[in-house]
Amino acid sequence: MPAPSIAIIGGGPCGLILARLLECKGIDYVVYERDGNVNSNRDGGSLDIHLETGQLALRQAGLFDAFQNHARYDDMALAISDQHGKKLFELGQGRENPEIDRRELRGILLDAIPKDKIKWGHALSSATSSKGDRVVLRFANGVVASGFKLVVGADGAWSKVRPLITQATPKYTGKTYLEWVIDYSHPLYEKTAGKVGAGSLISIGSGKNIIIQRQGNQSYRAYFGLQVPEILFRNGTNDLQEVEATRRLLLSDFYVDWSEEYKDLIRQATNFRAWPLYTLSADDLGWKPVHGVTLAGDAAHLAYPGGEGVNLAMTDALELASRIAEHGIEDLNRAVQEYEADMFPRTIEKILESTVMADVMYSNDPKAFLHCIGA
């Protein structure tokens, strides 16, 4: 049996919306996803889907009504405070960028794609070029696949497809989040719900931040934003399983000058997950087109998280699918060239904006963040 025309590596929002758009256009494809099955979804937080980018892709994919069933417009509320808990700014819910849990968005996309188009349990080990410029995919489960006319790397920050196009690799930003979840059963839940309510609270001061965000199941995720060496929470330097030791570290070395209500978040934390932040620079974009392969989403333009990542990725998928439909399978090189020419300036701008955002998020002055967002 001949290989499908297009192989999509990665079953996140970018890869799945691309698959759905190709499905709508009658273009053959296959998605390779590292998760073992549909029920082994990695946990994730909440995503804000923007009107002219992510929502547009969902409309073109015929999935906007399904999205509306899960979209949380009330969670667009945003409050900014200083490290002492004083609120400096509050933004209401009259915007058009609703939140949706990553898990819910993935479910919508999976339901819209034929089950036989997704190959579960296929973690890509390497992608190499063969004779005739065809890409050979080797997976950790021993499967080797080739014969595709186009391979799309939508496989995230540590893309195994990226080396076919560029030697660029993500660089550590010097910043890490420690995350934990406050659910209904936690003693701090009622106090947190009373403080934050719907949406998010961002507190900034002394070169650090704390973000608390409500999720679709009404739990809250708390993120402690730190400027730390890359190895501090890796390789056993600080074992996050030792919760009490992590609490002591945060209280003594990082949040000693923050108010007691924030210290209580630390004192009563029950678990932590480290999220070191990496980025590609604007200089990493602008590679020469490579026959039979391209990148999308974080694989192409990983940036500091600021609400644009998933929206840029879904726009990539929409633009690429549109170019492929316009030029056809027999002229994929032209489709990819036009897609990349559009993608570079669009994403370079957002990478630069995210760098500015990172600077003010980890500043001593929350008012600098307000200025950055135009408040």
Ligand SMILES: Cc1cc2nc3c(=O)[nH]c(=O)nc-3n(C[C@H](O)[C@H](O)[C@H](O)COP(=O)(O)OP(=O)(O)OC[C@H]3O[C@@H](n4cnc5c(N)ncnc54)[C@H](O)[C@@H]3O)c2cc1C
Second form
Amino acid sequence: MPAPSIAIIGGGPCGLILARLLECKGIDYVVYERDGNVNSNRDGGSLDIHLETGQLALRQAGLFDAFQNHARYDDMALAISDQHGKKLFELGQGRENPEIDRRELRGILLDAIPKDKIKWGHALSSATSSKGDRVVLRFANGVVASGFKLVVGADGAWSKVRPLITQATPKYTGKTYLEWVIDYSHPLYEKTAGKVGAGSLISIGSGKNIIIQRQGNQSYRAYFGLQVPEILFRNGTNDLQEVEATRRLLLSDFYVDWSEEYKDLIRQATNFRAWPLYTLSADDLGWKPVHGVTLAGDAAHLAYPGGEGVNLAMTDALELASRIAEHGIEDLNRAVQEYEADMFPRTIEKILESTVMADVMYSNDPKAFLHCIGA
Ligand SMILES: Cc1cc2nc3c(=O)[nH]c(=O)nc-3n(C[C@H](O)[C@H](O)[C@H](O)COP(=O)(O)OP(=O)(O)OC[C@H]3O[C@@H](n4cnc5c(N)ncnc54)[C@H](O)[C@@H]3O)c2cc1C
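Instead of the form predicted alone shown above, give the structure for the form predicted together with the named molecule, please.
Everything in the complex follows now, all chains and molecules, and the chain you saw is the first one.
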């Protein structure tokens, strides 16, 4: 059987909405996803989906109604406080950026794609091509696939498609989030719900932050934003299983000058998951088009998480699918060239904004953050 025209590597928000858009346009494709099956644990926090980017892509994919069934408009509320818990600013719910859990978004997209178009348990190990030839994909499960007219790397931060296009690799930002989920059975739940309510509370001070965000199931995710060496929470020098040791470290070395309510969060944390933050730089964008390959979403432009990542990823998918539909599968290289020429400037602007956002999130001054978001 001939290969489908387009191979999408990665079934995250970018790869799946691209698949759905191609499906709507009657263009043949296949998605290769590393996760073993549809129920694999794809955890992660709530995402705000913006009107003119993420929501537009969902509308064009015919999925806006399905999105609305899960969108949480009340969780758009945002409060900013200092490290003493004093609220400095509250942003109401009149915005157009409703929240959705990552898992719900994935479910909506998966329901909109024929099951046989997704190859689960296919972790790409390498993508190679010799001059002018089509790309050969080798997967960890032993499968080798080739013959595609276009390979789209939507495989996130550590893309295995990216080396075909650029030598750029993500760099550690010096910043890590430690995440802890507070569910209703936890003794601190009521107090947290009383303090944060709907939406998110961002507290900033002494070069650190704590973000507490309500999720779709009403639990709260707390993120402790730290500036630490890359290896501290990565290579076992501070084993996250040793929750007590991590708590002690946070209390003695990081949040010593924060108020007791924040220290209680740390004292009563039952586990920590580390998210060391890596980024590509704006200089990494602008590669010369490569025949038969392109990148989209985090694979193309991994940035500090400032609320834009998933929206940029879905916009990439929308733009790429539109160009492919316009030029047809006989002229995919033209479609890719136009897509990339549009994507570079659009994305560079957001990467630069996210860098500024990262600086103020880890500052001594919560008012700098307010200034940054125009409050
Ligand atoms: C702590 C944290 C908080 C964030 N908060 C927000 C937020 O509030 N708002 C926001 O907009 N963005 C946020 N982001 C960023 C956002 O998660 C990403 O920008 C977005 O998920 C990018 O989508 P993507 O599809 O390009 O990549 P991903 O979501 O990373 O998806 C990539 C997919 O590819 C698969 N894959 C990876 N490698 C392979 C391989 N070798 N072979 C096959 N498949 C592979 C993965 O399993 C995954 O399904 C946050 C990120 C972090 C780390």
